[in-house]
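Here we start with a single chain on its own, the form predicted on its own, put down as structure tokens.
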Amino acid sequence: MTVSIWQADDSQEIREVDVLVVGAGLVGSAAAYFVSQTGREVVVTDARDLAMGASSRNAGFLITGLDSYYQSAIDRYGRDVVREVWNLSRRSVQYVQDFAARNNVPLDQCGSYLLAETDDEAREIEVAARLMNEDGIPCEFLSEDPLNRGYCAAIAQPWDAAIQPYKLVEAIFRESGAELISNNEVYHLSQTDDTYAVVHTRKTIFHAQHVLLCTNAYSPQIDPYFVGKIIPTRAQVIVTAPLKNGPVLNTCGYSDYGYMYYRDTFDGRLLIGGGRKQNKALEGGTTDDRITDPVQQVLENYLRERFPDVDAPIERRWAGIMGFSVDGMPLVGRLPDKPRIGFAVGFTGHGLSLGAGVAERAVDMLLNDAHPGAVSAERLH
């Protein structure tokens, strides 16, 4: 982020804190919890306000998984890592249904199928089932389209949800006590004490034992050290009016490798995201949240073909910056010269999923000490 002289002389007033959490999404929202549970005092800032980045821009999927399916996965990191990953995911979501349940945050137990679209995308999700069904996740292979809509194949995943994303978070920072200060720019970080590192923001700088960065795609714009690590991302989404007839899915559909994702809302909506596969040059790469024609396109010709007995209206359009790592896991770590300030990001379009036990293992490593297992930046140096 960048401020100007006149917006902040560096005469604002100096504070001190024990744990500074800049980022007040899902992530910054839960790490300020699991900060509060070993009684430190614990401050959130953030460049806007309360999840009003991606964590409020998404379409609330709570799907167990990287971003992958399970043998690409295996491929990519390892079998040992995926386990790893998948286990943490699991308490991600936990996490996340235990917020709900404490808050009456809207949460529906609907599942979701992994739909192929394709001949070949079905042979791939066949091969996945087995593996996840070898390694004791019980997910089940189904050879049809268990939604009669074109699809190849799937497979179910009875326990995944969906979810109301912003009053997750605003469930979660509630129950977290930290005091939130919005619309406060950060402009500079340094180290030059081992007992503190200082943040230069709009409003004050801060003094604090520990800072968490949890500001996911923007993460290049406060360090330098996340440039070629994190690479902002646009996903955008359609949602209807409300469907006369009532919902037409009742499960979260993800397809085509993840490129497209299906729901119905809470208030009986059909909401459709994705489009970036046929757009990748334009929605790489950017932090410009606003929607576009060519993306915009494919959602509305997606709705027509595989749901032309929706005949509602499109009511709402909105995009929102995704922080994709540059292989795909989260990052957890310290900065390499400001061993006081450490950071969870890169949540690769699954935040939601992923998000509560990053956290958790960030915070664990920033006041513990303890290493963050898969997800530490150590893989990429």
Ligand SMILES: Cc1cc2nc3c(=O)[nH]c(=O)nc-3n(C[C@H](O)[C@H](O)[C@H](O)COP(=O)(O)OP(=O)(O)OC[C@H]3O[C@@H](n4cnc5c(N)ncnc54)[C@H](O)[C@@H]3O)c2cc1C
The other form holds:
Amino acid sequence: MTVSIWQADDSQEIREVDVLVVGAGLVGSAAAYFVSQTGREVVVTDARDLAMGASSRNAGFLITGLDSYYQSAIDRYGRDVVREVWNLSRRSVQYVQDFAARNNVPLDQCGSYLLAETDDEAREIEVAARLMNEDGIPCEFLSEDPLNRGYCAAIAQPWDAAIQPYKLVEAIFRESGAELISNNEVYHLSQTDDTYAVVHTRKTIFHAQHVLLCTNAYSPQIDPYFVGKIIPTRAQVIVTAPLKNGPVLNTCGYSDYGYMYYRDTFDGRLLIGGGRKQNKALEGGTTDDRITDPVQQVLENYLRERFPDVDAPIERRWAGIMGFSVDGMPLVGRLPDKPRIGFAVGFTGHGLSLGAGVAERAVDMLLNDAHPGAVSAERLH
Ligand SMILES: Cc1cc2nc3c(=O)[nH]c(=O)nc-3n(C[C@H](O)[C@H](O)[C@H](O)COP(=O)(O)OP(=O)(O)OC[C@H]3O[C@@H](n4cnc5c(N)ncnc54)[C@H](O)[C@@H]3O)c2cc1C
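Structure of the form predicted together with the named molecule (previous: the form predicted on its own):
After this comes the whole thing, all chains and molecules, with the earlier chain placed first.
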């Protein structure tokens, strides 16, 4: 973003900090937690407030993996990379489950079903399940629809879960013990000295030894490095009123290659998200988090067709902005012209199941020069 000389004239106080995290979503909060584990001082700044971005607008699915099925991910990235990223995701999910258990965050260990809408998708998930089993990832291929709602087949992933995502971020942030400065947008980044980076925010000019950008979809607005690498992408959800006869799913359902997803909420409503496949042009490249009629229509039709037994009215509709990376995998690295500034972005709709583990690697890179492995942004250079 740009800021006028009237809004900020660079006379803000200068503050020296050890580690500055930009973005107080799930990833920024987890990064602050991992920094605090090293005993260092960490300050988090956000343009809005804690978890006001995608981290509390999502569906709350902890579904292990990336946005593509295992075998298509192998075709795209190679088997070693996919094995590594799935293991990283399992580690992330475990972190989230531990944070939730320690802080009484609502979590339903309900598992997930990856469901096939067509015979073609059924054939693909059968191959995916076989390859996952070969790589030691426990899951089961089911040739019959476990939900009895007209799906063609499914993969059962018993360790997956559904969570209350806002309370999760609150818990992680609380455990980090970090200082949060809200309503404090970053509008300029620079590094002219080897020993610190300069971060201009509305209230303060930080001189930070290390900076970590956890700004996901909004990253291209902060630094041109991200333009063309991170594509803001809108996602939308509907939620019904509480259902009279209780939950209809008791699982996280994920189908049509991840374009549709559905779960019960903790107070007995049905949540349905997705609908982007038919509206990609409308939903890509925007940071406008208003809902749109075409996507809402797809979600309502899905509710009627797949859940004809649910007659409760829709009570909530919302949208949020995801950060899709150009190749579908998270990006961890340092800004080439400002090496004291690192980043962990590009979660491509899977930040709940990848965010904590990726944040851990990003902090290790920033503070210890560790290589971030398969999620390294070097692959794009
Ligand atoms: C509708 C929807 C459903 C989803 N469902 C799931 C799901 O079920 N499971 C799953 O794993 N993932 C899901 N996702 C994706 C998931 O929510 C994201 O991957 C995850 O929240 C990313 O976390 P983050 O902390 O990187 O980003 P965000 O939560 O978006 O945080 C980025 C933060 O950066 C701040 N910021 C931006 N610019 C600046 C600036 N200039 N200065 C200071 N601060 C700034 C923002 O205010 C924001 O707080 C969904 C997303 C949406 C929108």
